[in-house]
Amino acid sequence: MSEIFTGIPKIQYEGPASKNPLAFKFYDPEKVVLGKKMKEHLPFAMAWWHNLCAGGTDMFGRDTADKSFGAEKGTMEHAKAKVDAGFEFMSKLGIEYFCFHDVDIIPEADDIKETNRRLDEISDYILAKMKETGIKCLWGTANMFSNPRFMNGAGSSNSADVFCFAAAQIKKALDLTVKFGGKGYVFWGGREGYETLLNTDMKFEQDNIARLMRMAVDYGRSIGFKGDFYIEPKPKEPMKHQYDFDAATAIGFLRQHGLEKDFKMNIEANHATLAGHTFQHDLRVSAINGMLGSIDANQGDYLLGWDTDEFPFDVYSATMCMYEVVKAGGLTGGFNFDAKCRRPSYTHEDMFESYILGMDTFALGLMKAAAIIEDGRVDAFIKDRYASYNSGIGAKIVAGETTLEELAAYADTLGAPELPGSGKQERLEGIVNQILFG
């Protein structure tokens, strides 16, 4: 097989002083941070759809980037060329995982039987590349939002026929995920929501989504899938009101329908900010509920109200992310770059430089998060802030050994309680800045 990305070498770590755009400045895979190699903290994955498929089309203009990789688009030859390109790309960057939707890896046919035949053909080709390179599958999923049949959702569709078609796609995508040895399977309800309640039975739609997820779990376990199922929360776009608005909403949904034992969260930074949260917020919500599973590593533009899927460069956000991940004991999944080059960044070299940016950003975030943890001042302040619950009436509250009557009687002895201690937000933010930039 001829080289596709000619002139681009295997990307090496050269350190912070390097001026080489095709080198890592902070991502050193063998560097040990808090007792683990950096590559173990940061299992990076390539997103098949953006990296190998997205050409820069937006609502105002056509593709700027050539993602044909030397083959005619819409053919199985092109599907195989994308496999060749993807595995060369990952090998040159040292990325050990990929993620995929079913129709990313083949051109979808009009007949599902032909689509599945094509999936069987290309999955054999991918599997051979996996064995050759040692690259693994992080997670798989099914695209149930692009085709017009899914205009009203998949599990939430008003059409039983569309629901069945969605089930068929999930079944095949699970087959492929198991074939590839994938660690997870993701539900991103791209159109699982509604535009107006005037034509919507919300309870029926949510119950139907849960039915579809439950059937997927049952089938996945029956064919030997032992990994986690994930929900990827998103508040809006393309639907005005999406049912998996944020981590808290998705976790509540899972518990309501008895799915919490099989599912975790796949948190995307850009989706969290669209929900009006920080990336750190949705990570913390997932972690404290024991459901932090995997991460889509990107960022949005705060000046724009849609999902821009930019490559992450905000070191502060990456630091706060890695602080949450490390404190939670790591991920069961990994860091998938659900990100795309900006439309004017259309060359093959731009693809590599974008991933270098993302990988370096999270490597720097990891090192700075480790420094915050090792410094200890933030954690010590938080511990001290709640010290009143370590003894006396506070300890009884935590232990569940008191009553409302006893607390009321205790409050009567206080007169007016003192103000709680200062939150020292500015001091703590100064500590973080000192660690990041000092």
Second form
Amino acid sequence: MSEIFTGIPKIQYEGPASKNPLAFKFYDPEKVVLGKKMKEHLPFAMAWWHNLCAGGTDMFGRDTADKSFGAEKGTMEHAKAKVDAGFEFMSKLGIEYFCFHDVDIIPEADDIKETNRRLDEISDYILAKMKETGIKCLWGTANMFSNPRFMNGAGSSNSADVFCFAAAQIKKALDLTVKFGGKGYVFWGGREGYETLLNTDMKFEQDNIARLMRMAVDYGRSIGFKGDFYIEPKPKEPMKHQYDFDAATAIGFLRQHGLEKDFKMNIEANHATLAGHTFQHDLRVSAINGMLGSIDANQGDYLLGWDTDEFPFDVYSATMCMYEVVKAGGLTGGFNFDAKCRRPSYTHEDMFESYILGMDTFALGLMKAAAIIEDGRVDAFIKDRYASYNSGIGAKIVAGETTLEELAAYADTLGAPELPGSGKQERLEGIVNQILFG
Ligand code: XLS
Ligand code: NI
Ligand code: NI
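Provide the structure of the form predicted together with D-xylose (XLS), given the form predicted alone shown above.
The next block holds the full complex; its first chain is the one shown before.
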């Protein structure tokens, strides 16, 4: 097999002063931060679909990037060329994981039996590469949104036959995930939502999605899948209203259907911001519910109302992300770059520079989050802010040892109560700026 990305060397850490576009400025895999190597804090993954499949087609124009990798598109030779390209790409960047949908790795056939045969063939080829390079699978998933049959969703489809197709795809994608030793299996509810309630039985659709997930868990466990299932919340796009709106909604759904022990969240930055939250908000909601599993590391554009899937460059947001991740004790999953180069960035070199940008951004985020934690002022302020619950009536409330009557009687003794202490938001924002840029 010959080199595909000729002229692109193995990417090295050269430090913040380097002007070499093909070098890491901040991601130094062996550097120890808070007692752990950077590469252990940051298990990065390549998203097969964006990096090896997407060529920049949008609603107004065709591909700008050539992702043929020397083979004819739509053939198994091309599928193999993508494997070769992907493993060379990951090896050159020192990325240890990949994520995939079933149809990212082969051209889908009309007949699912032929599709599955192709999946068997390509997965043998991928497995050999994994053994050769030591690269692992972070998570797998089934694409249940591109094929026209999924126009009304998969688990939420009005058609029982389509539901069965979804089941068949999940079964195979789980087989592949187990074959690759994947750590997780993702449900992103591509078209699990609705356009109008005039034609939709919302409760029936949601119950059916839960039935499909329950069967997936049962099957996965029966074939030895020990990892986490993930829901990847998203509020809209492609549907007007997606059922897994945000982490809070998805967690409520899982609890309602008794699925919470097998599932965690895969939080994507751009999806959180589309839901009107910060990235940090959805991470925190997941973490406090014990369900922070994995991250789709990208970023959106606040001026645009859709999933732009940009490579993350916002150090502030990455810092707050890493603050949440470190506080939660790390991820059981990893950081999947569910991101694509901008359409005019169409060269092979751009693919590498985009990943360098993303990896450096999260390395900076990690170092800055560690600095905020080590500085201690933010954490101390938060702790002190709730000090009224440490003793007296506050401690009784927390211990569940009081009643509404007792509290009302206590309130009667207060006269005009003191205002709660100042929130000091501006001071805290200043502290974060001082740590980021001082
Ligand atoms: C799309 C999603 C998708 C999932 C995997 O918005 O982010 O790429 O990560 O199906
Ligand atoms: Ni997305
Ligand atoms: Ni995603």
